[in-house]
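One chain is shown next in structure tokens, namely the form predicted on its own.
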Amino acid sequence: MEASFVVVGGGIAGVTCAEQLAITFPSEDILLITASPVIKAVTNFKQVSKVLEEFDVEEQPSSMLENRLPNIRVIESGVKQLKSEEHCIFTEDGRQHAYKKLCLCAGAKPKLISEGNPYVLGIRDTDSAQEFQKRLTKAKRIMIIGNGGIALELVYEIEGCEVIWAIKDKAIGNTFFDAGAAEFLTSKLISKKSEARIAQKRTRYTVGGSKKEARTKAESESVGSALGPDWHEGLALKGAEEFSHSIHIETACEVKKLYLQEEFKKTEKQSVAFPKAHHGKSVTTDEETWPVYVELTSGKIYGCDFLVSATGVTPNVEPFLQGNNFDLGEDGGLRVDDQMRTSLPDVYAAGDICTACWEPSPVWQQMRLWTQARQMGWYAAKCMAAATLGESIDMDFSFELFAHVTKFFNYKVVLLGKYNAQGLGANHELMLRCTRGQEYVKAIMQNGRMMGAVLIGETDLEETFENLILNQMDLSPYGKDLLDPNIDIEDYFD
């Protein structure tokens, strides 16, 4: 059957596009065809400033959003292959779908330290993130490997069992922070977590029942939407054992060898025990036997009772590429230009999947996260209906400057612009403040200009910041005034 419009996945991207689309052509057929049988939908959405956004994602059966855009088909089931020349793609379920335009929104998959290790775990969607609590609840020891948002998110969020934390750079949160933000949250590690938690106001589905059942296992772990920045609430996530935090980290190291219990033996290696920062004394070796035994690049070795690789994600092309001359990027993703349209005709990407190849505004950079997911999907399908109307289109401005609003370890965190100085090379200055425990902010100033932000607490100063990087105004008149917590910054740029 033929539609004008096909959005593939059923992720933030996808979701968002489909709907634009349907919102644009009421009278137009939108088909969705996604592996899950649950959408990822954009709720208590709120524009916080001119480029910052926030919003709750919410696990929908596709069956809700059919009821609120009648024109909208969902197809439950994964593709198995594109003919672009003939605009058709095929599904997994026998049947082919014609279309005019088409929208890859078919996100990516975590990227595994080891294949097919029954002791490994990706945790990327929510069946993972079940089947991670499941495991954990018999656990005494794991190892978190990774340093971007769900492993910061995971090693706050476990209690009741020793987790070791071993990350390639020298410092946490390598892909959000430098090391000055890293020591401010890491002290928040540390200490015990005593706040309340924050009640969650939105309904969550999870897939029930007899169709779950019925996906293989190499299916589940295939599919799955990304997990969002609050995803582990609702989860207990608890080990085996009585006390609260207990966190071991390892910097600059990497997975060197994984052993399972049998393997290790024969070895007559030596694993060293868990480090107990009270004892005073040095870590000596460890009697006890664990399932899996990890060699670090830095010559140590660990047992746990499993480990969880949270070590990013490549774009899920796979299923596209045979048979089509697609253009990839560097990291694998399909490239599109300013428009979201790929190297191929009438064939357009968003969200994960794709490498935006346009000459970007100083002050944006493509990062795999939801907010600019949904951007994404949003903006390709104002270029979808442009170019079908016939019209031109401006780029969003949401691709002016990179602005993501999320929270770790219960801080508010703000980043905008180049926040860790990307691609600015020497030629750059920070300016810091730091109230310990309250709030950390840090400005990137070039030749003047801020050129990004971090803020981390309730500082009160996206906006202002925002506006700053916007106008690119120069700054070096008001010196180190800039951050003086006793001048009302807001007050200068009104």
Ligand SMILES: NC(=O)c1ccc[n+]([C@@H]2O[C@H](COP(=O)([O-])OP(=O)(O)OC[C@H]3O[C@@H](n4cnc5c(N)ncnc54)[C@H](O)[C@@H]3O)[C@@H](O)[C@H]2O)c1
Contents of the next structure:
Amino acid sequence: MEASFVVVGGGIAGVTCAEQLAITFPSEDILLITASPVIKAVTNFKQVSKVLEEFDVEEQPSSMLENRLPNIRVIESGVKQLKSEEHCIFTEDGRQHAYKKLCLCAGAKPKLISEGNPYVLGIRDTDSAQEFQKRLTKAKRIMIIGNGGIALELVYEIEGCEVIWAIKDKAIGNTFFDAGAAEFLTSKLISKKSEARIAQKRTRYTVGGSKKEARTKAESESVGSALGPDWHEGLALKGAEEFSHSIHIETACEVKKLYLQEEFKKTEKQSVAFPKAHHGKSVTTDEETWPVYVELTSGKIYGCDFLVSATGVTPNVEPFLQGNNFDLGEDGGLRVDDQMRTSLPDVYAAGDICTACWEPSPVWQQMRLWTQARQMGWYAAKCMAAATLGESIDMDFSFELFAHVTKFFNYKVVLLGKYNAQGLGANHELMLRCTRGQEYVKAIMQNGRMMGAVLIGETDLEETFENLILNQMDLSPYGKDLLDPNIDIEDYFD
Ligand SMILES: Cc1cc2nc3c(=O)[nH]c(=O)nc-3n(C[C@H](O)[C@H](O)[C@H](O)COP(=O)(O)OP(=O)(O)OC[C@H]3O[C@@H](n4cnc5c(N)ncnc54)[C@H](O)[C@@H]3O)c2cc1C
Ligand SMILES: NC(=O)c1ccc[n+]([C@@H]2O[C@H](COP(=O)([O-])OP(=O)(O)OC[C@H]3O[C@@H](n4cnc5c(N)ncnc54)[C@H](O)[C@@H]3O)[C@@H](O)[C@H]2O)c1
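Next up, the form predicted in complex with the ligand. The previous block was the form predicted on its own.
In what comes next, the whole complex appears, and the chain from above leads the way.
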């Protein structure tokens, strides 16, 4: 049977796309094909301002989606091949599905420093997060490689286990922060021990009667949906020991070589001890033997129980490539144009799997984030609908300005526009306001216009800054007043 619309992927991009298609075409059957036994649904969506949005994410059985929108049919099976010329896809369960328009939303996979090494873990979906948690309960020391979102969250959350955090850069959190913001956050990391934390659970797992036990081997090897905001809230990230927090940061280094225990003994090289923890107690000794040893480019060797490779993602394109001449982006994603079309007729893509290749607004960039997966899934459905009806559609407003709200080290973090002066060259200025332990405000200015901002803490500035970036008003007459905490800048612009 041919469905007019087939969507692949039960993550945020795929589910949002299928939902939007189902609403637009209530009399059409929409087929959602996904390798994971549960789907991700956006709930409690709130448009906080023009572009900033907040929502919860629920992992749900696919029947909940089918009940909510009866013209969606979910097939739980991985796609193993796409024959784009025949407009047909083949699934692991031996079936084939014809389509008129297809949207690929198969997400991404962790890009690991050492593929296939049992001591190197990646974190992507519920299964991999649980495997990590299980291994952590027996671990005395682990190493985290990478300096982006996952690493930032882990180093703050892990307790009862020594953590060596090895980063290529000089400062922490390079994908989100410059050195100034990193310093502001580092002091929080060091003082974490004494802090009373506010737990705020946003991801709910309502999978009552999960089909997990019934999963076949093929299914359990396939990728699930990516975790999202506050994924660690439900997981106790606790190691084998009884202490709160013990972290050592190794900067400006990469992994040179990994040795298994026996292999390491033969080298007769020496590993170094964990630098004395700030809580005063030595937890491990340098005489201990470890399952794996990590040689860093700095020359230091550390033993540990295992490593987490939080080193970014690779778009999950392989199942769709054979026999199809897709144009791929530099990061390996399916290139999509401003209508979310890939290079092949009637094949669209959205979310982590795609590489945005339209001429972007000067203050937007693609990042593989939850919010962008939702926006792209929604917009791809709009584009597919418009093409079907012979209409044209303008780029959605959400792509006008990059906006991301998240939480690091228990601070609210808002990133707007070219928040790290990406692509602005030397021709820009920074304006800063910082109160240690409380807030960090950075505005990126070019020719008197605001191009981006980083807001850490409860600054309450996001809406005003969003407007200033969007309207590109000349702010030079206001000079330093712009960030003066004693001046209510909103009054200026009312
Ligand atoms: C640990 C972690 C924390 C994160 N935290 C945040 C955060 O705080 N904020 C934020 O904005 N973003 C966060 N992200 C990123 C965010 O989760 C992703 O950008 C987003 O979920 C991507 O959505 P997606 O729908 O494109 O892909 P995914 O969620 O990866 O979904 C892909 C879907 O495709 C299915 N699939 C894969 N292959 C096949 C196949 N061959 N056939 C059929 N189906 C297939 C999968 O089963 C899955 O259902 C985090 C990511 C991780 C890993
Ligand atoms: N709160 C949030 O917004 C949040 C939290 C977690 C994850 N995420 C998203 O989930 C995805 C996965 O997270 P992630 O942290 O793995 O990716 P990331 O892209 O955020 O960070 C990857 C990091 O790994 C480093 N790196 C890459 N190759 C390396 C190598 N060979 N050796 C050492 N370092 C290397 C990069 O410099 C970068 O710091 C990303 O899309 C991320 O944006 C977002």
